[in-house]
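Shown next as structure tokens: one chain only, the form predicted alone.
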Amino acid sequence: MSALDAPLIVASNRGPVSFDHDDRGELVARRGSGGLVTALVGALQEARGVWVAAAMSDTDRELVAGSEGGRVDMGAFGSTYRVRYLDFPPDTYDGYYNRISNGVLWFAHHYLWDTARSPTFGQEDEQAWADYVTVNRAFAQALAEEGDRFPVPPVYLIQDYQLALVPRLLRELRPTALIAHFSHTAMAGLTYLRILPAKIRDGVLRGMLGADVLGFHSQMWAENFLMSARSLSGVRVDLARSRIATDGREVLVRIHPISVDVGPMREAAASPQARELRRELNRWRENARLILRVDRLELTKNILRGFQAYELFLRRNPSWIGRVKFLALLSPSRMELPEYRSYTEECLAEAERINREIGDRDWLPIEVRVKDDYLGAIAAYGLYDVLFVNPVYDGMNLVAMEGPLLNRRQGVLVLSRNAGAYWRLGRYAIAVNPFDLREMADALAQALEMPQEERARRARGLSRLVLSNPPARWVRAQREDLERVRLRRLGRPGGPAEPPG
């Protein structure tokens, strides 16, 4: 059966829905937002497939305890796919998720360590790595079991760095399976990966090479993986064709940038609640121009330097004092990690300092709002004059896509060259080095002073690019890659195409 028509099994750390009890004690399911969930759930619905994920909440764990193998038929909630939850002991999950996935792999892929002081690996990290292997092995076993429940072989789409070992572990269980793994984060280069203990570094790289297709959002991250794979014994890398030969198989490395789901965002933006929030924001901004950032309070997002670049812009362009406001909508993130708590405090303190030194009782340069506020972000997208997206490194960055789709003022996008989105949107953005305060300050000035005709041209270009790449295309592209692999195994024409430029 073609990989385009085969049953579909998805694996990710977090599932597509969260369960809770309503006021009457009835179980309700709330679907997650974002392009990933939209794209994959749509494909799962069509294929009547399965999504395997870790149980995240007490309600999830209740479902696992009260079901066969943690399986939940979403038919009771109006859907045609199934979810299977895997429940892990808290200590095991903590080692896998907090210590290795977030505390090691996330830091490595985003170049976050202060290498003069950290990291230092020891016995606790060895135990946490064992937990990571345990969880990944459980995912692989569950995927194999779910695959056996279909009358024909399925295709597997495995998501992200938390499950980097699953492709190889699943390959050991089902050698002929069609497996794709997609990395939604940045991918560190080999020099930085060498910070990791060899067991972790090689385990991650060889684990991913268990897939038939490896997907990335940007050419930057695909090239980093290809160069890193060259360091492994028994692995041959064809850089020109983005292919890797290993264990008698060929692995395709492909670039498939994900997009955003336009419909729900525009529906939310048209709601009475969003209209009222826009009115409130307009009253707050008065006649000032608006610089907006929408971010998680995440080390990679470069919030601190963003504030400092804005301060430099004001000091170098004092005519803008009182005529521009910076609205930072920040969502708490990973507050269980001390580095994140400390970074949050630094960001808030820096905004307060800038307000104290440059502002006055009638005008404050920066307004920081810390809370999860999806509708507030949707409303603010409609009003910005400049959208400031300056991550140090980012796998993609969907804010850079969401803003231009909803903006009503032909706002300008200032975008880090190290965001995966730059590879797709850079020609219509003002590109910046996220470490260079002067360059970012100059970009803010350029954006605010840009002629209207140029603003309109860039805004149209951004919107067209995002709309031309709907989320469903992202899933289909991966299934087409797997179909090329299947045909190549059969010795038929239509084998792997050349990678995109």
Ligand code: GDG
Second form
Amino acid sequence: MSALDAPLIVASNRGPVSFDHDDRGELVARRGSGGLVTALVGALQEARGVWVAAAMSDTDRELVAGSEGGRVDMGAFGSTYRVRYLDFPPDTYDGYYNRISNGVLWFAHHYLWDTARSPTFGQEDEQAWADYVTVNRAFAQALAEEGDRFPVPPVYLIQDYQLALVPRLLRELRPTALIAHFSHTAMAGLTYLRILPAKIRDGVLRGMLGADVLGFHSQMWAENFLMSARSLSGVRVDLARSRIATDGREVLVRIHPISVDVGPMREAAASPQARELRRELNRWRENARLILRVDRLELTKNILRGFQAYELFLRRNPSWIGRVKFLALLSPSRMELPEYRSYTEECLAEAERINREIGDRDWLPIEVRVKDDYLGAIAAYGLYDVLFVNPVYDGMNLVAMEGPLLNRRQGVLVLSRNAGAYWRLGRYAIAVNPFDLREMADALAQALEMPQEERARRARGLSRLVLSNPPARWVRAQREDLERVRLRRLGRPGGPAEPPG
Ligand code: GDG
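Let's see the other form, the form predicted together with the named molecule, since the form predicted alone is already up.
Next comes the full complex, this chain leading.
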């Protein structure tokens, strides 16, 4: 059966829905937002597939306890796919998720360490790595079992850095399986990855190489992976064709930028609650122009330098004092990690200092709102004059895509060159080096002072580019890659036409 129509099995750390009890005690399923969930759930519905994920909440765990093998049929919630939950002891999950995934791999892929002082690897990391391997192995085992339940071989779409070992572990269990792995994050270059203990570095790279297809959001990350793979023994890398030969197999390295789902976002933006939120924001902004940022409170998002760049902009362009406001909508994230707690404090203190030094009784230059408020973000997208997206490194960055779709003021996008989104949207944005305060300050000035016609041209270009890549295409492209692999294995090269690049 063609990989385009084969049953679909998805694996990710977090599942597509979160279960909860409503006021009457009934179980309800809430679907996650974002292009990834939309694209994959759409494809799973069509294929009546399975999504394998870790149980997160107590309600997830209740479901696991009351179900056969952790399998939840989403039919009861109006969907046609199944979720299989894996339940891990808290200590094991902590080692796998907080310590290795978020504390080591996330830091490595986004160049987050201050290398004069950190990291130092020791005994504790050995245990945490063992936990990471245990969880990845359990995922691989569950995926193999789920695959066996279909009458024909499925295709596997494995998501992200938390499950980097799954392709290899699944390959060991099912040598002919069709496996794609997608990295939503940035991918660091080889010299930086060499910070990692060899066991972790090689484990991750060889783990990923168990797949047939490795997907990335941008060329920067794909190239970094190819160069790192070249350092492994027994691996041959064809840079020009973006292919890797290993273990008698071929691995394709592909670029498939994800997108956002415009329909539900526009619906949410048109809701009475969003309208009310916009009215409130308009009252708050008064006649000032609005610079907006929307981020998880996350080290990679470069919030601190963002405030400092804005301060520099105000100091160098005093005519803007009192005429512009910077709204930072920040949703709390990973507060289990000390680095995130102290970063949050630093960001808040810096905003306060700037307000104290530059603001006065009638005008404060920065407003920071720290809360989980997706609708608030959707509402604010409508109103910005400048959307400031300056991550130090970012796999893609969905905010850079969502803003232009919902904005009503022909707002300008200021975008870091180190965001995957730059690879797609860069020509219509003002590009910045996220470490260079001066360049970011100048970009803010340029954005605020840009002539109307130029703003309109860029805003049109951005929304056209985003709309031209619906989320379903992202899944389809990965299936097409797997179909090429399947045909090649059968000795029948060809299949879906290969896209350029
Ligand atoms: C990874 C990669 C890659 C905003 N406020 C709230 C909220 N949002 C939504 C936004 C947007 C999403 O969260 C954040 O998008 P990012 O792209 O910044 O995502 P990351 O979390 O860093 O995720 C990233 C992405 O995967 C997809 O492949 O683009 O590079 O790092 O949709 O509108 N969501 C909730 N509460 C809020 O207050 N729940």
